[in-house]
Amino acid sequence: MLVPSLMDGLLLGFVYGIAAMGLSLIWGVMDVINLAHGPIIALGMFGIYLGFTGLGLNPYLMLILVIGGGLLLGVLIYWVAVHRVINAPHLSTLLATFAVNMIIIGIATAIFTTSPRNVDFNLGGFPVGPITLPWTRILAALASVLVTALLYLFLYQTRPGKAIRAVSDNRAAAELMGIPTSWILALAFGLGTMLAAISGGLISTFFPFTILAGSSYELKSFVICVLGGLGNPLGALIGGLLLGALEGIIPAFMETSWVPVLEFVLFVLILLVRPQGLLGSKT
């Protein structure tokens, strides 16, 4: 039982990784902890659900629309709620993104209620020796790897990506070099929310969900960011794999209800022993 559970956990860990990568990207570029991350993950789930049930679209085709919608939503949230408090104390940005959190949950609850939804999409399984891996999880893991690779290519090989890195390193110097920092910060925030929406869309293909489901994945993203190193996207992916492996191993030895307990014990231990995470810097 351990091997299938571990494989499932690792495949799920890739998706956890890109959810945390969005949170980590926003923090690394603008020192903002996005408390609206969970509802955006849930909106990604409902985007796939509405496209699949209402329009009959393939979930992976609908994911393209979710990507665009997540990017635009992130840019909108930045200009409406974050831009004016970007240089304020951290409490101001926390309250701003928390307000967005409550607005999204309130509106979405009124529209969708809190009834569980499910994307009934089954592609069968892929046999690997004595175990069979669901194709939905394999494709979600492959999509996560592809998204990670494209993000790195964007950040390191394109002019806007290099501008994001410059603003992250030194915002004042980037402004002196003529980089429009406000628009670059909006783009970075949009990319972070886009990653959250992608992870939600992928998760919707194998778990039931409600509009409140994103909160649990937001908490997992915090654990992963601390584990991998807050502000380090690659660390977020590695942290996601470690957390996914942990979720796969624990149920083989004890009740599933112990999973969140041990996850947050790990969270506290990392903060005590290595607060910068596995790949984070000390400064």
Second form
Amino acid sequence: MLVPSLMDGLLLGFVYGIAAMGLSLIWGVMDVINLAHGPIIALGMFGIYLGFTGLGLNPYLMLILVIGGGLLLGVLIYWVAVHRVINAPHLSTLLATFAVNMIIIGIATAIFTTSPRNVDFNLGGFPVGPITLPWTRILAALASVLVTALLYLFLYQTRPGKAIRAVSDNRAAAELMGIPTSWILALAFGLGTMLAAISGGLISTFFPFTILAGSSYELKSFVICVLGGLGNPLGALIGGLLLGALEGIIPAFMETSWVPVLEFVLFVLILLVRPQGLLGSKT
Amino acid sequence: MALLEVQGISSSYGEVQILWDASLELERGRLTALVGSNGAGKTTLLRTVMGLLKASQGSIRFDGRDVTHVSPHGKAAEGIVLVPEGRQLFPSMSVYENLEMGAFTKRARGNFQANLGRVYDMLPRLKERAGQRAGTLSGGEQQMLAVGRGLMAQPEILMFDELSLGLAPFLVLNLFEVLQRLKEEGLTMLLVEQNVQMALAVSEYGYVLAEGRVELEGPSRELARNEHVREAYLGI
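For comparison with the form predicted on its own, please write out the form predicted together with its partner chain.
Complete assembly follows, chain above in first position.
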């Protein structure tokens, strides 16, 4: 009973990691907490849903479109809602992203209503000893590892990626060195949004959802950011795995409804004892 | 015609006006000094020239063109480069990556290898520390990296804000030797310093800034002999 549940949780944890990476990237680079994170995750879900039920596209093929759409949407959100308040106090950026959150939920509710949808897609299972793991979850975990590796390559090996790190370290100095920092921030926001959309897209292949479904993943992303520390993709992935493992283990001992309670107890405890994050560095 | 002409600029932090109608010119190939005591507005002037702070009045011309409203990254792309006060490195990135970021602009990118060789030659410590995170360098090494990063940008004009601040005397000498070499190569530079004696000793022309206004200007040798300068800044 415990082993399959733990395996399920761990595989899901990879996807949580991707969602948290999106939140953490934006938070770490521009000190903006993106309250539209949840609805963007849900938009990723609906992207796959529309491609699958509307056009009959394979979800993994559709994911490529979701990736492109997520990136563009993020760049757009940055220029429309975030850029003008980027140097304002935190409350302004919180309100700006919260407004985006409300707009997305409002429009999507009008179009899709809030009745649950699901992507009726099944690839069968993969037997590992006595347990069987659904392929959709295995592929989601593999895709998450791939995305993390690509994000690392981008941030550490390419010019725009390094520019994102430079802007994150010292925005004024980056500007003085000729880096167009506003565009770099827009790019970082786009990447963060893209990661959220990817995680939503992957989750849609195994759970039903509504446009409001993103909010619980948004909250999980906050917990993971605290577990893994900010601005570190690997930290987010490990944090995601920890949370996934917890979700796998807890139901073996108590009611499933205790899961969020314990998650947030953990969240508060870490903030009290180690505010830089379990895996984060002091700086 | 001077390479950079700053004409009557004023600027403020919020309601507080710091800079009042300040003008200065950087002649091509000359090392110019801008001196003044702490709080005279030297850093504000540099920030305004770069466009980090908006000029409420006046104009900035570079090579005859008006660049008053060009963004800081646009100015860097033109070759106007500032080595800011307090190093302002990218602490989580390696020394090599900091130099790479210095060469971000299109004009600098093509000459990356040649410029890197030159910087390593002038500041050999940077080569030894290439893989180390910039945040873990000593203060002197950080200042060297800030200078090296500025040179990687292939500047037409290189401006230094408080190059010597907080450094041990032998390190200051070391960096001033680098300035000397750059001067011989014909680079146009502006040295902004609290260390008035040192700045007037290495520069050819100088400006004295006091309470946000240009108080005096002239050949550095003459400024160093000026009664008022000697009394107010050199303590003689």
